[in-house]
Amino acid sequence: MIYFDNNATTAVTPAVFDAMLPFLKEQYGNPSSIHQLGNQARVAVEQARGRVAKAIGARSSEITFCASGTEAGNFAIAAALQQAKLAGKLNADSNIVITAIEHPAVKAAAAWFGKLYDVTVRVVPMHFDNGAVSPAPFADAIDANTLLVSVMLANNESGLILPVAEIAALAKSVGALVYCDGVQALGKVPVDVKKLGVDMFSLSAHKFHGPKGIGALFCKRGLKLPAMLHGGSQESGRRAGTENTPGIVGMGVAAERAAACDTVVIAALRDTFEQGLRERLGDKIHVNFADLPRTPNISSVQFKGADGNLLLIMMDQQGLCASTGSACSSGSLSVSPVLLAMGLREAEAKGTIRFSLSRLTTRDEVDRALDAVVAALK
């Protein structure tokens, strides 16, 4: 099987697995217990917290572990609005601003909590200027009543890299908080939350060769937000519940490795794959967004006149795993709203396949993937 669906999830590496294993077997203590086993778990959790923090340019105290990137994003949006309500800042014109290409977890959370707190959700369209995302529509959408701006760093379907620092500066000029979905960024682009200027930043371990079921949220020092979950004092009171020690340990190792990843090699393999498609299939294909800033691992390819879902089935029969878009939306055969928001027509979006590589991808896999695509298309 050739796995080109790494934006959906990645394989746990041997180094991550080996680091986790002791905490699934003999070192199974509760990090809150004061005996030796508990202390071993506590030390491991804090070491992992330091690794995750270093990977994104943060302090250890700014990292809160949670169950997923989805949970982190839901908390960021809910907490920002709850804080505004408790501070008496909500009014009839209060709004939050999100991009049109945010992950379904962010879009759904914004819609839900916006309705719950009676806050308008402003969705900013994607406009491109000189081969990059234009910040102008964000400047138009953000005003003195904006409470939160949510902008992802790297898009999960197209690989598009957004100008987060510029957009964050616009938000800060009116006193709004900034949340950045960074789930698809670590291990693909350099991440420094201080340089980005964001207040909150989410991570999910299984997107960079860590285990599933563990994520983290960066909360800028001094940012006082309501708790994620209420109960015990775990995670400095931000998220109650016994810590997932094996998952946290695995995430720490995976984050450290991801931050040191040589993305030049991944980009070269991606480019080789795209060039191979052009040589073998000519004008039957078109590589979407090749002229925009994108992550080095992703290739969004339009197969002209083809049905993407049917083509995926044929590729799977050839031993190639890929995707038509977000894994969170794969149960639906509807056209990707992200691709439409980025300017593709409906027929073009329906014929688009997302191929996503990782640092584990080999040249041999690229060659075999090309054979599989050609065979499937026939």
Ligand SMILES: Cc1ncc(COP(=O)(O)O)c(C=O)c1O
Given for the second form:
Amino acid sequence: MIYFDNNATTAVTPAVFDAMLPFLKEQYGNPSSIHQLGNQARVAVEQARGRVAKAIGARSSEITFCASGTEAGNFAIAAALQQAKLAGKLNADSNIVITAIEHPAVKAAAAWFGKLYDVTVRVVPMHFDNGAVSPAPFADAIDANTLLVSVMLANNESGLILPVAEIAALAKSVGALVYCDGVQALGKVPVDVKKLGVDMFSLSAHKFHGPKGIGALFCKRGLKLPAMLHGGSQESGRRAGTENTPGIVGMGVAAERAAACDTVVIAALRDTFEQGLRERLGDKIHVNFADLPRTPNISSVQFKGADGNLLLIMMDQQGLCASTGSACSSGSLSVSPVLLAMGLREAEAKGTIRFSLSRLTTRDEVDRALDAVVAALK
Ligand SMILES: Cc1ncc(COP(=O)(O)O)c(C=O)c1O
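Following the display of the form predicted on its own, present the structure of the form predicted together with this ligand.
What follows is the entire complex, opening with the chain shown before.
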């Protein structure tokens, strides 16, 4: 198989696997236990916390491990609203602001918690100005009653890199909190939470060659938020529950390597892939978003007049794994709302395939992927 679906998930690397293994076998202690086995686990968890913190320019004490990017996103939104309610700040004009291209982990959570707390969710459309996202619609949407602004750093379907620092500054000018979904960013773009100016930032290990079921939330020092889960005193009381030691250890190693990865090599392979498609398929294809700031690993390609889902199945038969943005719900396939929000027409979105490479991708795989695409299209 040729795996070009790394925005869905990535392979665990041998270094990550080797680091995790002892904590599944002989070093199985509970990090909260006082004895030696517990202590070994505690030391490993804290070492991993340091590694994750360093990868995003944070302090160890600002990192809370959790189960996933989805959990982090749900928490960020719920916590901002709970905090506002507890402080007596909710009023008829209270609102939260999100981008039109947020992942469902943010979009659905905003819709749910917004309804629960009677807070309006303002969805900001994507406008592009001189080859970049225009912050103007954010300036229009954010006001004195904005409690939270949620803006992702890198989009999962298009690869678009958003001007988070600029939008965060707008939010800060009215005293709103800022959550940044960073799940697709680490290992693809440099991440420094301080420079971004965000209050919360999420990570998910399985997107950067770590294991599944482990994520982390950066919460800026001094930020007073309710606990993610209530119970024991794990994670400094911020998220109760016995730590997933093997997952945390794997995430630490994966984060360290992702932050150090040379993305120039990935971008060069992606460009070779896109050039190969243009040479072989000419105007039958169009590379979406190539003139926008995008992550180095992604190629969103329109196959004109084709049905993306059918093409995906044909590619799978040729041994190539990729993806479309459409979601299959109750047997019917919908068009990706993200691609539509990015400005594609329905037919263009329907014929779009997302190819996502990783630092493990090789030149030979790029060549074989090109053959597979051409064969599938035939
Ligand atoms: C941008 C973005 N946010 C959040 C998530 C959810 O992360 P997880 O799979 O860890 O729940 C994903 C996963 O695809 C994502 O791409």
